[in-house]
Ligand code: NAI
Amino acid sequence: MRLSRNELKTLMKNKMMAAGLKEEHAEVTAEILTWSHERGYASHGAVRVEYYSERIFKGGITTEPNFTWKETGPCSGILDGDNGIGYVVAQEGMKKAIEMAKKNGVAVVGMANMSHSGSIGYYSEMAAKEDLVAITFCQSDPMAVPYGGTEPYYGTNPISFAAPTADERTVVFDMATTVQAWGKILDKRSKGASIPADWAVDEKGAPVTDPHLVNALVPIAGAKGYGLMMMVDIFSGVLLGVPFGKHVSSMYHDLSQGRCLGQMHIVIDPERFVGLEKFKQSMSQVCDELGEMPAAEGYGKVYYPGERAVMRRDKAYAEGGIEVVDELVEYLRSDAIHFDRYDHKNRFAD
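Go ahead and give me the chain we just looked at alone, the form predicted on its own.
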C-alpha cells in the first residue's frame, strides 16, 4: 500500500504518542523513521513502530528524560540521554557536535544511556548539510559471531559517514558491520520472504535462507568485519563507560527496562584543513568521476554512496507514495498500541 509522506509520518507519530511518548519526541522519531522508509530502508522504517510503542508503553523508554550535557574539553563532550528515545538523543548529540565543530574545528561527542536510534546515516547527513564531514558509530546488542567463534558477541554495530559537495548532492554512507542488518531480516519476515544464504547462520553455524531460523549474523569480509565490529564497540561502548560487547542489553529481553546504549559522533570542519570550497568542489568531482566510469557488466552505473537512496525516494513519490506493507498500515491505523509481540523474546524477537 502506498502512503503519502505526511500520512505515514503522522500515523507513526500518533501511534508512539498513544503509547506515551511526548509529542516533541514522537515528531522527531517519526521524521527519522520516514526519512529511512522513503529511501528504501524499510527495515528501519514503519516496521519498527510497534516495537517502540510496546517498549514505551511498558516503561522501557523514559518519556520525560533529563538530558545532561558535559563538555569534557574544547572539542569533546558527552550527552547522557537518561534512557530517552534514541532518535532524539542522537539528534541532540549531533546538534552539539555541529556547534562544537563550527567553533573549534573538530568535535567528538558521545551519547550514553540511550535507546535504539534507527538509521544512523540521518545523523551524519545532518552534519553534511551544515558543510561539515561526519562519522558516526553505534553499538548494538550481541547477535553476530566473531570471526572464528561460535557464539554471538558483538552486534550489527553500524558505521556511517557523510560529506557535502559543491552542488545539491550529499554523500551518505551507512552500513552494518554484519553482512546484513537484523532489521533487513525483520523486513523479510514481515513480507514472508527468504534471505540470501550469506546473511546468517543457524545454531550449528550453517547458512540459512529462512529468516525464522536465524541464530546469528555473520561479519562482513570475515576477520575484517569482525575488527570493524570491535572498533565500533570501543568508540561507542568502552570509551563511554556503558555496557560493551556481550554485555550490551538485549533489544527484546525486558521491555520495561532501559537499554543504556552508546553512540559516538565525530565531526570535522573542512575549512580547517583543505578549505571548505575546495573540499566541496573535490567531492563533486569525485561523484562526477565515479558516475562517468564505465560500468561493469550487469551494472548500469557506478553510484556514489547515498545516490540510490535519493533515487528510491524520488521514484516512490513519482509513483504515488511510500510503499508500506499492508499489515503495517492496518496496525498504524488501528486503535491497538501493540500486540505484546516483543517482550521477553530472544535477540531475534522469537
The other form holds:
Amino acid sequence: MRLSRNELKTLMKNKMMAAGLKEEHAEVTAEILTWSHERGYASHGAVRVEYYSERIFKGGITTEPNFTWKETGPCSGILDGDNGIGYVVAQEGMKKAIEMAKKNGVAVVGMANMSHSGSIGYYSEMAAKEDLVAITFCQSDPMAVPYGGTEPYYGTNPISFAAPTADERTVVFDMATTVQAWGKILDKRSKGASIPADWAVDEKGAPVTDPHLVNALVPIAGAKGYGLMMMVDIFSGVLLGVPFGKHVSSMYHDLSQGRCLGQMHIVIDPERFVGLEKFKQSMSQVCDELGEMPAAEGYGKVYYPGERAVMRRDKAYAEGGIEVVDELVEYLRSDAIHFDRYDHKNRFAD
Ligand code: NAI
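Could you drop in the structure for the form predicted in complex with this ligand? We only have the form predicted on its own so far.
Full assembly next; the chain just shown is listed first.
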C-alpha cells in the first residue's frame, strides 16, 4: 500500500522508540530510512525496522551512547560511536567532516564502533549539498568470497561518492561491491527460481544457479571488485582499529552485543582545487553531455548516478505515496516491537 512520507517516517520512528531508542536518534534513523525507501532502495528502508527494533530491544545498540571525538590532525579525526545506532554515528561523523573540510580543505573522518548505517549515499549527499565532494565506505558482515576463494571473507562493503552541480542536480553514486545483495538470492528461493551463474558460489567456490546451494556472494567484476571490497575494509576497518575481514561481526549472530563496525568519510573542498564555481559548472556540463548522448537500444537514456533514484522518489509521490508491502505496514501500525526472528539467524539457511 502507499503511505505518505510523513506517515511512513512517523511509524518507523515510533516503532524504534518503542524498542528503546531515544527520540532524537529515532528521528535521524527514520529520516534516513525514508530517504532510502522513497528512492526505491526498499532493501534499505522500512524492511529493516523490525531487525533494528529487535537489536535495540536486546541491548545490541547503545541507546544512550557516549560519542567521543578525537581530532588527530588538522584534516583527520575519529568518532567513537560507542555502538550507538549507526545512522546517527555516520551522520555525526559527516557533520564533523564537513566542518573540517570547509575549514582546512580536506577531511578524513573515521567512525569506529557503530552499528549498520543503511544506504551510505545519504552521507555523501550531505557533503555535496554543502558544495563539497565526498566519498564514504563502510564494512558489512562477511558473505562474499575473495576472488578465487571458497569462504566468505568480506561483506557487501559499499562505496558511495557524491558531487554538487551548478543546478539542482546532485551526483550520488552508491553501490555494494557484490554483484547482488543477499536479499535477491532469498527472493529467488522464495519464488522457486534459479539465479544467474555470476551471482554466487557454493562451498567449493563454484558458480551456482540453484539459490539453495549458495554459500557466498561474489564481488562485482571478478578480481577488480575483490580489490575494491578489500579497499573498503582497509579504509573503514584496518585503518580504524576495529575488527576487519572475516572478523567483522555478523548482522544476526548475537543481537545483545554491539557490532563494532567502522565507516570512513573523505571530504574535499573543490575551492582548494579547480575552484567551486568552475567545478560545479563542469559537473553540470558532465551531466548535460551524458544526458544528451544517444542511448543504446533498449536503454532509453544515459543517466548520471543518482538521477534515477530521484526520479523514482518523484514518481512515488506523484502516484500517491511510497509503496510499502502490506505486512510491513501492519507490523509498523501494530503494538508488536519485534517477533524474535533475527537473533542467531543463519543467513545462509532457508
Ligand atoms: P544499485 O545496484 O541499485 O545501484 C548502484 C549505483 O548504480 C547507484 O549509484 C545508481 O545510481 C547507479 N545506477 C544504477 N542503474 C543505473 C543506470 N541505469 N544509469 C546510471 N546509474 C545507474 O545499488 P546496490 O549496489 O544494490 O546498493 C543498494 C543500497 O544498499 C545502497 O544504498 C548501498 O549504500 C546499500 N548498502 C549498504 C550496506 C551497508 O552495510 N550499510 C551494504 C551494501 C549495500
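Quick caveat: nothing in here was measured; it's all calculated off a predicted structure. Residue numbers count along the first chain shown, from 1. Take the two forms, find the largest set of C-alpha atoms that superpose within 1.5 Å, and that set is the rigid core.
Novice: Is there a C-alpha shift of 2 Å or more at Trp182 between the two forms once the rigid core is superposed?
Specialist: Yes: Trp182 shifts by at least 2 Å between the two forms.
Novice: Taking 2 Å as the cut-off, check whether the CA of Ala193 shifts that much or more between the two forms after a rigid core fit.
Specialist: Superposed on the core, Ala193 moves its C-alpha 2 Å or more between the two forms.
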